[in-house]
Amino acid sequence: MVAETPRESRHDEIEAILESKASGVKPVRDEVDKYTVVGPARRDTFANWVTPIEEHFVCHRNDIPDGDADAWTVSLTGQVEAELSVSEIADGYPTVAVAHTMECAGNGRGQHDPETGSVQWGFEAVATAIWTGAPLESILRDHGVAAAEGTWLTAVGGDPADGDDVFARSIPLEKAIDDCILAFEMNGEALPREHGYPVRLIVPGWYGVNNVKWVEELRVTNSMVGQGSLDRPGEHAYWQQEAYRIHPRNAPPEANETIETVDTWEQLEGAVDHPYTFDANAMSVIGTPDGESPVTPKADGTVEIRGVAWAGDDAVARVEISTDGGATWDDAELFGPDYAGAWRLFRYDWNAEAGRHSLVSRATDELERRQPATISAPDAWRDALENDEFPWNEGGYAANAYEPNGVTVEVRPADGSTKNE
């Protein structure tokens, strides 16, 4: 079991990050005071397709490692055996810019009552960048590696420990050849320290944890990453196999050498005991307004109210507002650039009477497969889905409930008086 003990140097990183985004974001409570969390400053991030360097969260649990891009490699190992250069992968590949609404797996942790451990994330915890970089089928087929199914592409950070536990996770070969890439850039800049550079992997649609930072390894096998599977000492198994896997409380999950089926929400519909966090589940946020202040309608009596839908590997078809906690419902517009893997903008003029509303929003996939209103309670597991929650979880993983992410919002008189006047 790898241990979550407090790491010395984690505050003085988020200073460094707090003083180089320039206030564009701020901490967020971490239970075990070990990872470095910081998530956007201001609500109205999310009311753009494009999210800022300077906006864009953070988290990650170890130290970041002192990358040199003229030094550092990828090993490819597995089923092929090549090296690497930072450069070889930037300049010997073609180079394609991919839109990712990046999720970490833990987002909503903070909403569960009760509380689970570790990082207390509210709904900040997500973010769209561009990245830059090579499409991982470019340099697989160049060193002859085809998609085949039932193969599995680990990959492994090399962010140092404080343990003997190595980070290591694995998604299917097939994912990784339709589109991911190793990137290089962010937002048409070099990747920043914290946000993987010299190299990280990209997973478009997917969860946080499955975009590994600082890569060093790229390994080919039959099976998912299990204990011994690396050639390497350590624990290799558990951020897989024990973190971010979806369970009741006081019930661990066995691992798996494979799984038919990496939706997230299919396998939480059953498919799957313990789920694994790999394709995002619908969710949206509304980013304006934000409730910091009150708002005055516009001259024909409306307010407009934008955010942001996401739902991994399927499109977002719907989006509804209610102005009212959730008792009635109107369609909201999709709107903006369409692309798979990144979260839709979303607007809907309200027309907005003076007082104190309460604002949600909630998505639907193209599935058909909806927002849950609330969490549930930790003995409910299974039956939440069909009662319109979603399940507690040991570890706070995958929530995408909307009424937590609701913002309350006073409307003042367009001319400018107070509702009680």
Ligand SMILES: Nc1nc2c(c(=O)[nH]1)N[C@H]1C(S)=C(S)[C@@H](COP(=O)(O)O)O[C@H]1N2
Second form
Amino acid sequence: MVAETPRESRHDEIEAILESKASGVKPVRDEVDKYTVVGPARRDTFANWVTPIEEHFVCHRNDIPDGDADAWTVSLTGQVEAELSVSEIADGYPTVAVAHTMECAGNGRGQHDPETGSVQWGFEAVATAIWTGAPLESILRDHGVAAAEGTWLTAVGGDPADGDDVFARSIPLEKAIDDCILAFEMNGEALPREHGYPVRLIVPGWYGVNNVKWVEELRVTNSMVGQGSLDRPGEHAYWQQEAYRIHPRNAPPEANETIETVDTWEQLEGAVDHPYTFDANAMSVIGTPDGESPVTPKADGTVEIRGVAWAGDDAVARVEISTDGGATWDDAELFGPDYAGAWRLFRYDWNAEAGRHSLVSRATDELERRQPATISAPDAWRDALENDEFPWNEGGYAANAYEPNGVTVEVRPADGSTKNE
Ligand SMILES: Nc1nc2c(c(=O)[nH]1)N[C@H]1C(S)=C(S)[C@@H](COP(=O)(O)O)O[C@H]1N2
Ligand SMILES: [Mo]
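Rather than the form predicted on its own that you just supplied, could I have the structure of the form predicted together with the named molecule?
First the chain shown before, then all remaining chains and molecules of the complex.
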């Protein structure tokens, strides 16, 4: 392997992004600054349904392209041939907004033991924003493309490739037509450059990597992107067929033209050899109390535990809370907005005794798939799930174990004796 050195351009870019984010936002870098990655400043980001742009994580590998909306175009290729300007996308089709919980498939990677490569995220690489744009359904229909089983839509990013790897990701055409949009606004503002300006793909409920930023080509074909699929130089297969695949140690995944099962958890249960990271697995994070400072119960002796839970494009059916480190559990209440592809808020009134307590949450989706307790040792692979463990995998992808996301909280006596602290 060739030793890699940090890229100067990347370093400056991270600094610029940090300036635009909330104070205290931390960069979470890999060894060579290959990924521009920024996480929110505080755990209490996860006590709210909408994530402000300044707290939304950022993750990409290449330098941000210098595109201007006036000059940018998106080509439709493969079974279609057309070129759309950004104003045609914005003005020629219905404007819609979708709520999307975007989780980097590498979220939780830092919880793998032994450590896996790349950015050591804890639980911070997830956020929910309102994305405004044009439905792919309208755009594709206008060009004579209808949903068809076994057909894929490949989105190509206009970011300059690092080395030869073109940033290209494929999703089933059915998902594209069902609820995906080409977004040009985020939380009601023009899309920030680092989040994909002038136009990005939003794939509600699916891992971040599927949400291609700086989209310049949408290709409709009968297979996922593989080497040689695109009419351009470079390596086309890396981001779909190699990176972001879940596989055990020393087991490089093989490329597929198509797969029957896209649900990530179903793939993990055995449907696909080396699963692709498509829809997000069931997950939850407690946002408050945040463990940063002691909490004082209300007059009735309770402390509200509040957080968020999501399950990709499946619904969250249940969230349980443990206030004793996972020994006993009680149901939390789901409340607030309920959109497919976006997280739900949960709350729980905790009768909090003074002292230190370890709080944990775990979500179950509508198909009864519950977050496992821990990440397995390497080599457990498929057996892990039966033991309430998430399979350790070489890329550190799609981890949704609950124990590592817990928070330790100090509760003050409720009698107010420490009020003046
Ligand atoms: N063109 C392009 N799109 C990309 C990426 C990239 O490197 N290039 N990174 C992906 C990954 S891995 C993630 S997690 C999300 C992050 O989106 P955000 O930075 O807006 O949070 O963008 C995705 N889209
Ligand atoms: Mo990611």
